[in-house]
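In structure tokens, one chain follows: the form predicted on its own.
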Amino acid sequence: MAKRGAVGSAQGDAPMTPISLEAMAASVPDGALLALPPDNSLPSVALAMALIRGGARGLRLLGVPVSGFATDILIGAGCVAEVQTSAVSLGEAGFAPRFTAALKAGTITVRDATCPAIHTMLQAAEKGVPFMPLRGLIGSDILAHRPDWVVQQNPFGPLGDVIVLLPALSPEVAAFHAVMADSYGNVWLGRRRECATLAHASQRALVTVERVVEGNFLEDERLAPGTISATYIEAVAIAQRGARPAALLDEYGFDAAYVAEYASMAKTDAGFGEWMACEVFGQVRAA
């Protein structure tokens, strides 16, 4: 399981000190296996943009279990070498344009997976076991492209009953956004418990939040069930509206117009460059 590190984390019962978004991005090494939740969960788009500004390179992204907006902008910025996911999409806005362009150009490697397979591999790491079985992949063409997934006889079934064994997957870094952290570094996720599994399975968890509040969520009967213990969080950074354009629980909704504009502009290299200059680097668009 992941253990809390030294960067911006609380130690024991000591207060937690948030770090800057830039310092958080700088702590992600080039080439790291970086796990990101989907647009309908708790993505940290703010951290993705900070990674771009910091010049990250060679990242291996894991979509948990699908990839979306943050993945597409990281690919477009040249930060990504590999993507392991079950899909890359902007939802109703259509295909992810920078992913599509990179795939056609052969500048990234794609490792196909399925949603249940990704969750199963993470659950194995969370539980501290070397692999877990999954039956639903039997008969799928995806097995021909995943030599690391082993098909073998079910030891508890009749002869000819086969099962797929999936290796535990422990990302080097998990990154997501949450509503709030408390003064001891515990993070409240609400009902998005899949991010708890991600934090448990990963070697390091970096979390951006809307705010830090006083108190201890784990001592509050209402908040504790939706909280990840600081034990599994390496660092917290404040990034207001850090999930945008994704929705964040009851804080703000999905910004469909923003994604639609991005999808239109990012169809071309020039359009993506203009979008980046404005939205990531803060340069004002020409009139």
Contents of the next structure:
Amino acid sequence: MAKRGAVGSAQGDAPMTPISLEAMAASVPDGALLALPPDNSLPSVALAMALIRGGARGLRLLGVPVSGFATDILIGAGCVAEVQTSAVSLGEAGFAPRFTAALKAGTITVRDATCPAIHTMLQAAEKGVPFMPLRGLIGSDILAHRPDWVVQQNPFGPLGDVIVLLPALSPEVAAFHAVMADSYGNVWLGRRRECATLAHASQRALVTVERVVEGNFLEDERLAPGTISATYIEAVAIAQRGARPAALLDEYGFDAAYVAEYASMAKTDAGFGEWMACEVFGQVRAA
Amino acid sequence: MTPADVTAPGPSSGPGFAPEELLAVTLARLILDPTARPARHIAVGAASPIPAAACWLVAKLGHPVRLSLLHKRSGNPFTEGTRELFDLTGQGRIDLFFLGGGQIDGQANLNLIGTGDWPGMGVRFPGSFGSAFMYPMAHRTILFREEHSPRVLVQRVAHVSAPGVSPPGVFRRGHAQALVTGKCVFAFDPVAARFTLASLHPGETVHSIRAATGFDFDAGAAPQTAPPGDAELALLRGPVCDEMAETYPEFCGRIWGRGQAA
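What would the structure be for the form predicted together with its partner chain, given that what you showed me was the form predicted on its own?
Below is the entire complex, every chain and molecule, led by the chain shown above.
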């Protein structure tokens, strides 16, 4: 598949025109480092499904800081080459079946991390510094398997006070789902500010929203603190119920029954295939 | 109380409380342990309904405690995203955290990675979450794992997500206070890096615990784990369940018969 380019739609103070979900998916190049928040933190499941429909391949997923439903379906559909994450889970529905199967089959590379390390690597990228230190981690085998994480003497501390240095991490693409965008491409997602850090740190942020509303969130004191400026947003696409089955703030809840059914079906390749044909490609399920 | 008291408590059947209720009350008493650093701010991570119930019970008993439940959808305490939990903990503002593991060993090392070759080519667990940071940086940690078996409680974990103790000189704020399982409570001594049996849940003996535990531990005359009181059970089944229903609908339905929340 040909490498696909950027499709900026939110430029300066110019009015923003949403792009289609399928065009947004098509703008993600095969092999891209794609950062996704987990089920409790506004994943764009709609974009994950569009990536599957578009035949994305070789994606390197980053869990921010862990991974959930969207990651599992992308792996199951064969879109993923590598996952860097602090955990992969379907919450109360248990382990993520396609992730586990792909790990065992050797079809994906898994790089384990720990939640604050992923946040810290993104915060370093956000600041434009090459690394940031983080306490803890020393004595964990995660560190032993991360040659890119460095243990050094604290330059300001007593001799022997060692600390871990983590490299800045700037994902090529970040994708998440927000409640709404305004006329200028600013997006509002309330208190889920890890998505703001992610947008700041990433080269391109692609955001699906429930709706686009008139006006400018940055001129509203109530909305501005929960807004990510269009400066950081490359494109917006409308995808109603785009986080489903994950929850979206106070707009809709987590669909536990849907995820439980998925977890059951996705235990086998055939079951996942049947689920995907119905839920991603819209085919009528066999009785 | 003797085991006989527990097996024949009432006219109908059972001890009058669910095993999960005993565990929640046991965790709550550990939170309130007067010999430990006071728990003014407790954080609870993902998929932890029994620790969450214990924390809510402490709060509903009237103790001044701040609860930060990472997965609470409405009224989530963090306005800077999930990284705020780790920033708070890095500063020493989290007094108590809960951790578990696919494997836990006799030195309180935790394995959330899996068995077999790295990264869990035998049985893969979900992953380490924040454990490699939270365990050393929280002031104290209560380890919790319902399954008490030789496959979970092992002599030595296959992989260390988070170490139970750290070498001298490595910055570390706290350790495991205790390990609570479906069969007993162990206390942990970070100097000796060793567990001691602290109490036995109904029906268990030192012998049955030894048989179910893959690591060696110290055991004196361990008492029975005190059963929940009526007031604690009433709080769990009422206001605690009310607080938890949104985040843990499956758990609240299974334990307390509460209808699934929207």
